[in-house]
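The form predicted on its own is given below as one chain in structure tokens.
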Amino acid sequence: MLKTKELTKTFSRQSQTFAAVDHVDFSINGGDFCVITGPSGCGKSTFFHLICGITRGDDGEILFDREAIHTYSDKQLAQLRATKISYIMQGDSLLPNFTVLENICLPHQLSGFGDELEEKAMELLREFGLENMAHEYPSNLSGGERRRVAIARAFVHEPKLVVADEPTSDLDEENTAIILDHFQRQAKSGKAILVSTHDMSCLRPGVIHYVMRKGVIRKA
């Protein structure tokens, strides 16, 4: 579904340069959860905004459905974040102006998809245990909350590629097995799962570990 070839990106430091994504050769295939651990600073937040398209690589290939999207315009690489691929940031992603259900629903029903995300979207609220949260303001919520707010709207328009950067960093012992249980279920429907952790908890039977230090990926 998702590979990259040779991909590249580097920075300038202090009037040095280094390579946060150094070459990486990476797949991932519908039914794949996968998940990289790695240092703070090895590149997996960078490497996560280039296979979104939300960075421009210096070198190398990103093929989605084996499209070349790296020649993509923006225009045509937020389509396909609204579409295709979601993305969970790390940090508080949440519009404060509008209510959780709204959160999930509102950019995708910007993006063209129907009423019926509603429903969805309270299939994944009751999921997650925030059903009473639904008309709720972000700012009455705490950090977790939030955070499953983030997650169900990643998923509520099923997307093909989901991919997230520490995810349960805000979340308890219990709300982070019932994140997980979810990524499982949906990886075993198809979807692909890519996830970036300090957390080993995600390391469950099933996934596939990969490990990040400067720049290079490579298979744990």
Contents of the next structure:
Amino acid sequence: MLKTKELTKTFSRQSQTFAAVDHVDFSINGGDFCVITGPSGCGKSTFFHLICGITRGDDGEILFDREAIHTYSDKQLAQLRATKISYIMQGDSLLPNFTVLENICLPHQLSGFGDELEEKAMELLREFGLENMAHEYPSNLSGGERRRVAIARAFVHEPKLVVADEPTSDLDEENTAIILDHFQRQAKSGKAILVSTHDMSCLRPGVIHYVMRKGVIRKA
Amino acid sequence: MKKTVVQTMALKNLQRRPVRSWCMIFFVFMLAASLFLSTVLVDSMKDGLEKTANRMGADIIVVPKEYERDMADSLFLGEMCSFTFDRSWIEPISSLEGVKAASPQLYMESLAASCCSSETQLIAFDPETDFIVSSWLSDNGISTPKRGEMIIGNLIRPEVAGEIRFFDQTYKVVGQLEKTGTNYDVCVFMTYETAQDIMSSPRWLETFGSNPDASRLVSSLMIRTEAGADFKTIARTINYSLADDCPVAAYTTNGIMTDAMKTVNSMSGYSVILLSLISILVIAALVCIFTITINERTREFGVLSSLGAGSGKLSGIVLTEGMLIGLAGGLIGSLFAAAVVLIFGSTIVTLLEIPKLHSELGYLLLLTVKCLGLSLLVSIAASLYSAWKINRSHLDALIKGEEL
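Pass me the form predicted in complex with its partner chain as well; I've looked at the form predicted on its own already.
Full assembly next; the chain just shown is listed first.
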């Protein structure tokens, strides 16, 4: 489904250039649940930004369903994120002015999806035990509830690949388990799930574990 | 009509930030209300002058020397004036080359008449030579008054229908003019014979100490020139070549109006400058508020963008927010200003000493549309900068919440 070849991204800091992502060869297929662990600053978020088309690499290739998406225009990449690759960013990513249900549906409706998303959104909220929160605003939700809403938003439009940047950070065991259970169910249904974490409880049986250090990804 | 997702999101963003939204709406409100009120004032002043000039119907007015200021005040502001010269000067003036017709008018101050709480301007005219009042009467379907009869202006309300009292004598009201919005609305017209009756009354004698011969008195001589005649030359002839002891001065109607028109025009110019400054200030204030707000919302836009929203949609949200603020501020400002005009119109007329304030529904509606248009334009212009900033920002910078 997604494959990177020699993917490289360099940054300059204090007049020195360093590779945040250094010639990375990586692949993930439908049904895979991959977890990347590694210390802070090792390049996990940059790698995720690259494969989601949020930032552009300096070198290498990114193939999604055999298409070289690193050559896509900004508009094509936005379309790809709107339909096939879903990105869950670190921390709180809910829109404060919209209710839970609106948070899940409106961003996708902005990209062309219709009202049918609402039914699917309610299904996901039921699955996460948040059906009574559908019309609440994010300020009335706990951290764990907010994270679950963000995850529901990432899955509501049935993308092929979901990329989650530290989705369980700062969460208690119960919330972590709810989220990981969901990821596993989604992987079993054929989606590709790619997660970065420091949380070793994510390394469940069946999970493909990668380690990233200084911009280089290796299978654990 | 179903709202688009962009409209829904923009509206929700404004509703959920009421303080910020109302602050921005207030700026636009100030702009719209200022534009509305200043336009009404300047238009009303110009219109008052133009109506007066059109109603005068004379090319040249001859009045006693040094009375030009009183004349203009009388015509435009509705102030009372009472000045005369002797009838003997009519003949030499009307025989000048280029003078087609010349008709005298006599202005008298009334005491508080039964009709009015204040003094009323009494105007006597000569039906045989008149070419001004008669044509208004004819426009209003009123025949020329006879001795003892009067025509009243539109705002005069006699206590007894069909009758009006001046200097303790009762006169018959034979017609009322349509509203002009000028001081003519509070004038009473009559022939010289009726004027003589008033001046011969015991009450007049008691008040002014003598009973003058009205037929000898002229307050103003209205002159209409021949087609093609140069009325400026005729006015100069009256002023400089008629006689050394000539007690009259001739003014072209254009000339009498010039000073007043100049004042109104400069007011109009000042109001344009003031409105331009207000517009610039409002744009600057809105640009600042939008920029601050957008910088606080970079992560929000980053989230939307990471979920596939294109920069066009993000800019669309910002521009729609600007448009909604413009619409709300423009509408509230215009409606507020219209309400001020409708409710406090007469107070404004009194305070500013103008004949009439424009308050016709069609005019107010058209002005509302204009103010709404400007408010929209200003708000969209202010939000354009933020939209442009979002458009050129890198997505990863938005996600990280970096300052734009």
